[in-house]
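Let's start with one chain on its own, the form predicted on its own, as structure tokens.
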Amino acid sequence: MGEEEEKKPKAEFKFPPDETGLGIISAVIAVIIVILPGLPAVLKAVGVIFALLWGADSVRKTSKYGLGTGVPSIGVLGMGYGIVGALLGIAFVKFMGPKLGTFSSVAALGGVLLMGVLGYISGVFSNHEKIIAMKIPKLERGMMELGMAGTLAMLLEFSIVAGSLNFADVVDKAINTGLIALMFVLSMMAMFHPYNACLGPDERRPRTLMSSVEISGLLCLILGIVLVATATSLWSGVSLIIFSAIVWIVFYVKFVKACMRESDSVVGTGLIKTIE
């Protein structure tokens, strides 16, 4: 018999996948959950986590070219897009939704698309030699993704708090209460803080994204407490608290262990007991 053919190694499924793969997966999951506002708060939290994970990955790939102090700024910008896009989205639901009937929530995606276009245009202006001339590779794509991810995340957070994408309910329960400020701060932290926290020659994408999931879990935990405290939905609030607490704790522990395992040395400060 002839020589045996070399066996090709089987392709292994890895998570997180590459930047494009993660973006597609996150966008599809978040979009499906946005257009189905009747889903349980726990599933909406899954959408929030994926949307913010996508945003954090976009911040990472944009900032690694030397953005420096612009890392927090671009995260804030992403959620700035998010709030504007989400408000436009619920406005579209209010004015265009009746024409769509059962699928009225699909109109909210108009805000997502508009912020994607605005983000892309911002990236073009930022890189254009005669305007700002930042000359950052793939900035146009990164800004577009930030606009879309931020809008999807905020729409899902509105949906959790208000129980729908009804304009009046969102204004009453998320904006007039001031809760939108908390959602804005923790959402932008989930986008920019992971890369900021892991900056350095040994920054590693899986470890960076662990931090994003952990912060997203904390955000959803707080939203669950809000649901219970306001008696909006006891069961939804309790289930969201349990799910989010598990996500937060698990990924916090994984992140800390990864940092200790991959660092050159771990020095105790006295505040937290050093793990031997």
Given for the second form:
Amino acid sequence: MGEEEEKKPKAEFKFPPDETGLGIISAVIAVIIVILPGLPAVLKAVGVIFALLWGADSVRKTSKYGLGTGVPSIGVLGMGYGIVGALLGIAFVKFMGPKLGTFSSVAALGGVLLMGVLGYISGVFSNHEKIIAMKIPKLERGMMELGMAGTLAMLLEFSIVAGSLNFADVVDKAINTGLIALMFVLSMMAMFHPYNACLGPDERRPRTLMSSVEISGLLCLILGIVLVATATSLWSGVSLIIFSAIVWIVFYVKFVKACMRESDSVVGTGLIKTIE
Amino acid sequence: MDPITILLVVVVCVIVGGVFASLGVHLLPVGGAPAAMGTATGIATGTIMLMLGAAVTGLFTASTVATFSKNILLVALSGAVGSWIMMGVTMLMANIIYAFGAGVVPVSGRVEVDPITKEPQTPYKTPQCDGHGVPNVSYISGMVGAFIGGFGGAFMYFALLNYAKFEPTMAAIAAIGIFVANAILAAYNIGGTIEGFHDPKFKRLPKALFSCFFVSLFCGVFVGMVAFIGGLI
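Next block: the form predicted together with the partner chain, after the form predicted on its own:
So here's everything in the complex, that chain up top.
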């Protein structure tokens, strides 16, 4: 099973759609996986990878113009909103649970939408000429996408660890154990690190996004180990470990090879000659 | 208290925390990449790393005090002291490295005379540079900034913990999430580097406070909703 899923992001990388296309594809995949919490952990990991890929792409297109404070800031912003949005999402699930029954996870999308609105508002504040005036094209859209991608990624991670989006389960298994801090840090790494590490004149989008998938694989690997260690469900934990280890190793090797292939060669010219 | 009052108190506390975070960021001596080469005043890292580090240290002390105290002022002040210590140590170590490692004296690049100690600055500045290290005025400004930021973060934590009835971990992570969002908006307002309250960029402060007020208002309403519809209050 792990083998089959692993092909999907790979095919994405060979023919990466444009920014809007990738955003729509990732959002649709992540949303479908969020509203079906009964899926196996491996499929949820695919959702996490796509959501974080979307976030990394948004960071890339926003930071291209120079933020002035470094690339990491906008990734941290996205995950900061992601935390608030995910808490809001699970609260909505609890609230709508009696009415929606088995489809109660659909309510979690309320948190995603509200974070999109908040992201858009903060984008307007940052870009408006009379307020902060950053003058970055499409910053509003970038911040909106970051808020939504962060929330989706966080909800999926909750769903992996707790097995559902039930408020009490998530608080008990994902938040009170302190795992949320690890998810927060590694998710924001998956968002900001690729562009932060790859930026420069010869930055290439597929190579940057490869790094994001690699970090998401690492995150899912750790979540898999957590699943096995807490013995919530052994089989889903082991399959998640196998799948994410494959993703991590494949994309790590691909990324390093791409970097080596595309880097400029250093020519030895010997010592500087002294003029006599 | 009835739920509406609690919701209002939570929103007000989150707004206070967010606005204090924004104000605190404006007071820190942030040097960014130029400071890493010793060619600008401040600590050689971004605003977010400094403020997040200060806030997290503040939350450690605040959460420890919150386990045995229900006094909001005591918890908030302990948070302020925590981030105070973190910033103080960071600025001191930065100065030691600049002075004994790079061989430059801490000097401000934006003012000719230190506004507090009245020491001359320009004669000690390397030509073509924008200052070095953390001079006295920036040090004091940074201490005040860390105090205010830590106070805001711990204030928000206490409100989420005791009024919104979040679990301690949940309150801490939600407080960090809201805190960083506000700190980052303030950092965008600064646009990279700032020396402290004497920097000309400090005059842009009202714009950041305005945006942070509204962003914290929304975040406050959202966490209030989490507490309300999540059945915590």
